[in-house]
Amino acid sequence: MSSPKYQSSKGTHDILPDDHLYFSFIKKVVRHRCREAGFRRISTPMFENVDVFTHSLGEATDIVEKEMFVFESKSGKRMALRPEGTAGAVRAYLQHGMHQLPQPVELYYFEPFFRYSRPQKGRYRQFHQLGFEVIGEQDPAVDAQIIYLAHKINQDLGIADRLKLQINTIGGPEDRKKFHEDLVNFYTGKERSLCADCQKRLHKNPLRLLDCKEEDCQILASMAPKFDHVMSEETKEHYQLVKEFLDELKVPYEENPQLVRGLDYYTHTVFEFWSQQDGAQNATGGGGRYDGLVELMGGQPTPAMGYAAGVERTIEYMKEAGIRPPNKDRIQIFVAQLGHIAKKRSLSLLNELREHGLNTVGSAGKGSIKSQMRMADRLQAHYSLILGQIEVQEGTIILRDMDKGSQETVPIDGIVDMVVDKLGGKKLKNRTLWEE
């Protein structure tokens, strides 16, 4: 067979039924974890002016240089579609006053992204993204609090034991200034030995070249100087106490000096979840304090917190450890009938069903009752209820219990309530759709 005329486009993938019971799950996982941590949830444009992403995330940044879709409006503007979500929710904070609620702001979100990235198992260039930000709070105990809830969320989904929290501190702007300028001088004569992007990341932005994944890279990378010959005792206390919180949150981590993340936004505490089998090269997600970014956007100067998460790659760590989230679409009761009375009965019948919270499905076309159980046995519903003129004229109906094979006749007045009651559920009166 021919592949179809049209195919989904490069980097992009459809998200078929099967593979939506892991979405909502996800999301509900997040949704309930967040809310008990005081969250509350956003949702930014899909695209911003380009500035808000350039100058947040760093010209020197992949994201920027490589990845970012952009493109020109019609009056002229450079927009672009957005590649993570933190810049957005701070330009965000910053629009709204939010300065002005009580502090610290703690925002979630579960958002689409965009990125012009090579695409590869788990990673696409219009993915998903779960991530939170606290912003207003400068204590190290947020920190660790945020990383106990990322950690809460993976043992949640089950795949906290494939992965390894990796944790650093890359301290304060002028901890920064002073490594960098160690780093320059470690590297400068040696730009040979450098790949092409971190030749020029040399002079644009000296700490990336600690987590390049080329090998000859991350050979110079070891015995490049190390961060805390440089670190103020601002940094080491701050990096001492959120390393004493999580031990007393009880979440296990692996200290890291290699670690930096990839934007410059990023200050002291940054971590990653590392995949125990793959390492770096199938990190789930990470994060970092970003105490200066709302003041590079034009704000008074607040410390701030995030994480975020590729939905894309939980999902594929969560089908390798033969995790299967609830299937709540799962057809509960189908509805067979034959002839024109039947039909006209089963329409009521199947409203009643529905609203009472089960999941019906009836036939609608003329075909025989054996076409119509070949159905519902494929829909895998748990009982059928098989309605006739014969039944509509006796006031009863056939109850099928489809797991089972067997089949009984029952008076139709009160099969509602009996199915509800075999479903193990209850009487759901005057039940509202928010109530779900």
The other form holds:
Amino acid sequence: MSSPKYQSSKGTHDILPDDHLYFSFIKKVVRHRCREAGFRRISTPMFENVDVFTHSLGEATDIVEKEMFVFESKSGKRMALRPEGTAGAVRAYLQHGMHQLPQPVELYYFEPFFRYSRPQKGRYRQFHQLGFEVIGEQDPAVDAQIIYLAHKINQDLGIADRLKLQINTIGGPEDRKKFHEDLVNFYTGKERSLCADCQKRLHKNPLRLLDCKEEDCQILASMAPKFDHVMSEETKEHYQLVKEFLDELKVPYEENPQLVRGLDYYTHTVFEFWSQQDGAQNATGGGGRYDGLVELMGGQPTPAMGYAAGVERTIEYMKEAGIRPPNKDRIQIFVAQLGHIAKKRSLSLLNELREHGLNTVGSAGKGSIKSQMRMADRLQAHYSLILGQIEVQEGTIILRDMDKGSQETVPIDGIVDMVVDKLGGKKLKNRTLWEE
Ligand code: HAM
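Take the protein just shown as the form predicted alone and give its structure as the form predicted together with ligand HAM.
Below, the chain from earlier opens the complete complex, with every other chain and molecule after it.
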């Protein structure tokens, strides 16, 4: 068959039902763990005034320089599809007066994001992140708790063993100013050994030279001055406490003085979860402190810390680890019918079964019983209920066990309770969605 005329655009993908099993499972784990820790869900718009992102992420970052989908609204305003969630969360925190709530405010999200990056494995133009932010608390215990929460979610999803946690501190603004000077002094005269991107970054954002993936840049980075020479006592103490708390929480980590992250808003603790195989190339997630961002966005000085993970990358790791989430879509009962009266009766039976919380599909067409059974097989239903004209007249129904291939004729009254029992489920009558 020739390929269809229309295809999803480059770097985007359809999430097909099989992948939604992963999405639903991950979302459930995130919701469960976040709620347990007092976080509440937030969604910000998919597009915002471009300044929300350029101002917070930093003009010289890859995301702002190359990866944002920017467009002009009909009224001439420059807008951008959100490339990440922290800037929008902080904008919402300020816009809705959340600074007046008891602090810290703990928010989580599970949303699509957009970056115009070169599509490759694990890198898309539309992707999803799960993320959380704690705004309004400076204590290093928050850093450790956020990292613990991320680690716990990785554990729940069965991928923690495939990841190594990298941590570092990039200090406060004063430390960084001194460090920038040291780096610029070190790299001046060596520009020709740097890649084109790093040559541009040298004066705007020299810290980024430390985590460039180009080989020559990495060699130079390994010889560059180290941050611990300029680190203030306060920075050292904060970092020391984060490590102590992580030890206490038994979260394994590796210190990585080269880890700087790609966004300008970070201060102090930064961290990433790297793949055991591909290292930094395919981090599932990362985050850190951003103590200056609320103020930068127009609020009072307010410390904050957060994390986000790529959902598609997380799914790839789950698949590599052979993890299959539970299939909540699995059809439990198939209702087959033959003849007008049987079809009429089957309609209310279908609803009754569904009201009892059973995933039930009925054949709506006029196919033969044989073709309806083939459909039940394809759907992998546990049981089929078969209703013909004779059964309706006699008040019976045929119950077929699809795995065993055996069947029996039973009274139609009480059939719902019977299949609920057989499926080992508790009786869900009068179940309401409010109880979920
Ligand atoms: P980030 O490191 O830019 O951090 O993104 C977090 C994760 O999103 C990455 O580790 C990756 O798994 C996923 N991701 C990023 N870009 C793509 C892409 N093009 N395709 C697929 N997955 C991608 C942030 O976004 C920060 N806002 C995290 C944060 C929250 N820091 C503090 N709070």
